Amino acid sequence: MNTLLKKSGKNLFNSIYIEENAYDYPITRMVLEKFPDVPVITIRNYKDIFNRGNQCFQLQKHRQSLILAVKSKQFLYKSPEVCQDFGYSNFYYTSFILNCIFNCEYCYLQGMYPSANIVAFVNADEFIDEIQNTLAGKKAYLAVSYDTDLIGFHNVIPYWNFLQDFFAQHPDINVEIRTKSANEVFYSEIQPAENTVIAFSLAPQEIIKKFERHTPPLAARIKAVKSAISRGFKVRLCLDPVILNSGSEKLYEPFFRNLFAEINPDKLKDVGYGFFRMSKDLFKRIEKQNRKSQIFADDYTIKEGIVSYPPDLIKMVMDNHLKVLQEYLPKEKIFTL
């Protein structure tokens, strides 16, 4: 279990907002019965909340609220090009929750939404109906962690319950479930299935004491993968995004090589790998409200609308790690972008 959440739930949220068409759900029920000790405010709509301004984000991920909310459409989105599609031309994203618990500098949350309160929404069947709606009989891929960390936040809403049976009977929908978590206890809890992908984000160590913050360090990252994979889980490496901030390119050689003196690469079903990047509209936002930041103060260059490093250094960095990374993987299991 990760840090966060051995918390005891009065700590780990000041209090749970509820809109009123909220509370005869069977997710705002364990809830309630989870976190006794939290103060508990009935509210009309999250927006209300979620959406006031003269917010700071920075400042709210010190004292978290949960809220919990009924969602109405829309439930799945086309994803956008800057993510890795694995080969899909049917690629979706859906969000149960908005918001994460950790709290990564480079992340684009910080910029797409006005609160860092988490909202997360009780009403997961609708969310299935419309999965079932709109990608039954097609091959797809779906991303279901994409605005959150959903096995970081298994602990005090376990989606994946409610999910798991109806994609057991969609084989052809294909899920990724991303994470940067260590929690062990999802991998004894779920069942494995040929149709999901734990794809876990991995970083060097000194990145991920940097920049990602309240996310587990490496060593039980890396656990937790070998724990995935003995319990029969198909397991993708997210080697991304890569930070290249004050010659840190030069820590990732041995970063990968300590990968996979530890991981088999043979049990991996693949590898993604992708540089620092965002839409120039969240990357003006986030560098307003986080001037401190080393990485929003960095050098980059814009093209067709997303800030990312300079071509010809990414191609130089690039080219160096993948002859790392072929040494343990065949170039068709290694995705790009």
Contents of the next structure:
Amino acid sequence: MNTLLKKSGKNLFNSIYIEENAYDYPITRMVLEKFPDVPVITIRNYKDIFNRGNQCFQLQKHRQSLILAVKSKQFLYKSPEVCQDFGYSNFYYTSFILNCIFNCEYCYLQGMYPSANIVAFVNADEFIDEIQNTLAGKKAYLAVSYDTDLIGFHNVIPYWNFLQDFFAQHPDINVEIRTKSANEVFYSEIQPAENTVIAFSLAPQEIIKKFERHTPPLAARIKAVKSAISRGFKVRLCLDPVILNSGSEKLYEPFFRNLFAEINPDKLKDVGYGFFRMSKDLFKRIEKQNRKSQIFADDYTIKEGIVSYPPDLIKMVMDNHLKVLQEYLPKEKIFTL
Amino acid sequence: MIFIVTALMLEAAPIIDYFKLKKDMTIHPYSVYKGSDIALIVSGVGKLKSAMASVFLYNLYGSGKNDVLINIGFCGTNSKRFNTGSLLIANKITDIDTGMDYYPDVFFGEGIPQIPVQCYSKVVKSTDLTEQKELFCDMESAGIMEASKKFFFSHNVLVLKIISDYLEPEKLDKAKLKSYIEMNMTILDSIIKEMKHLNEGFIELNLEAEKDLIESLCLDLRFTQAMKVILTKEVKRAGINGLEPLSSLKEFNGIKADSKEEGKKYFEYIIKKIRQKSV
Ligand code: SF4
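Switch from the form predicted alone, shown above, to the form predicted together with the partner chain and output its structure.
The next block holds the full complex; its first chain is the one shown before.
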């Protein structure tokens, strides 16, 4: 269990806001049972809380509240281009949760929402219905842990328990669950499946320490990767975002080598590799509100509305990094963006 | 700055005594009492009055979103869960006239019970109630919340309620009411400390002095707009890294460049200096 979730409910959530019409769902009852000591506040609509003006994102992150809500459409979205599609044209994502239990400094969620509170939608069945209506019969790719970390949140709401049977019956829908969590319990509780990939986001420990607040350390994540592999899960490693900050590119080669000394690359489905990047608008919004962030004070190049490192720097670093990665994995197994 | 709004002088008096606030004799529309970082205003009864008084106070002394707005006052209830004199924190405020709900972020006051408060425009008596639902009624909280929306962060507004009666306003006793406030003063004090502490950890980088200096350097050294943007970024980065870019900038204060070329040389030199200090 990750350390964040080991704390009592009282420490994990400041308050639990519940929409009037969200009480009568199994997920809500489960949460209320799990956190009996957290103040509960009844609300009409999650947006009354989530979209309020003058919320301080970084402060709320330290005292985040949970908002339980009933989502009305839309349940499924076409994926934006800044994401790796791993070769699928039908690439969708869905968000059972808005916001994330972790607090990575480079995370675009800081600019996406006015609040750091976590909204968890309790009507999982309606999500499943829409996934069925839109994707059944198509060869599709679905990211289910997209604007959040579903496995990191598993001990609060085990969404995957509601989903795994559905996906087992729809082998054409390929599912990616992306995570930074080291929650090994997850891999013993759920069943591996052909169409489910666990995508572990990994970074050098120095980067984790500096920019991925509240996430488990690298060693714990590697342990979780190994545990998932040994339980028969398909595993992808996401070496993304690579951060180039005060010479940090040098951290990556030893990190890669250590990673593949621990994890047998032949057992991996593939590897994703990409640099820190963000849409210009999101970047500006975060830069304005997170005035103490090193990452958002750095110099970048803006190309086609995307903020990232200068292309020649990206090329140079990527060439070096890919050379190392290709010592362990064939080219076709490395996806770059 | 901590702004405290009370409806009545009766509620204000123990706070004025506790924090040793002094009446500001220059202010006439309201009674305002000041300490070094606390200002208290007696608004009068009702949400319109509490909203007006909050804005008045903010206009007088407000300095930014890290200011704190606290309403402390009485509320009546039909619930016997709490004794009279109990201190409670409102985590939801409903304006009964408009149906609007307001939600302050309550990040402090560990152990103090939290309640939803209904804000009415007239005194509520138990005989007026038609339903059995638990109610906590006051007359100012919605005004406080409406005013705070404009000027304060959602964690910097606090509605503290003390139970005065069980919706039997005719039985209220002034001396008793005053003692309820007195009884809760140390808790109010510790909450104020908590709120201040919370904000201190999150104050934005203060680079005001640097900004002014950059402005004058840009004029004196003939920097272009693009150079100004780069310089500002470098200064900010140095600030984030805990260094003091101000000292590097000060070295160039008062120097004038005769040409753009000369200015460019100074520019490169300044950037180099800031970076050297930043490594
Ligand atoms: S784990 Fe992912 S979604 Fe969560 S804060 Fe970090 S970057 Fe954002």
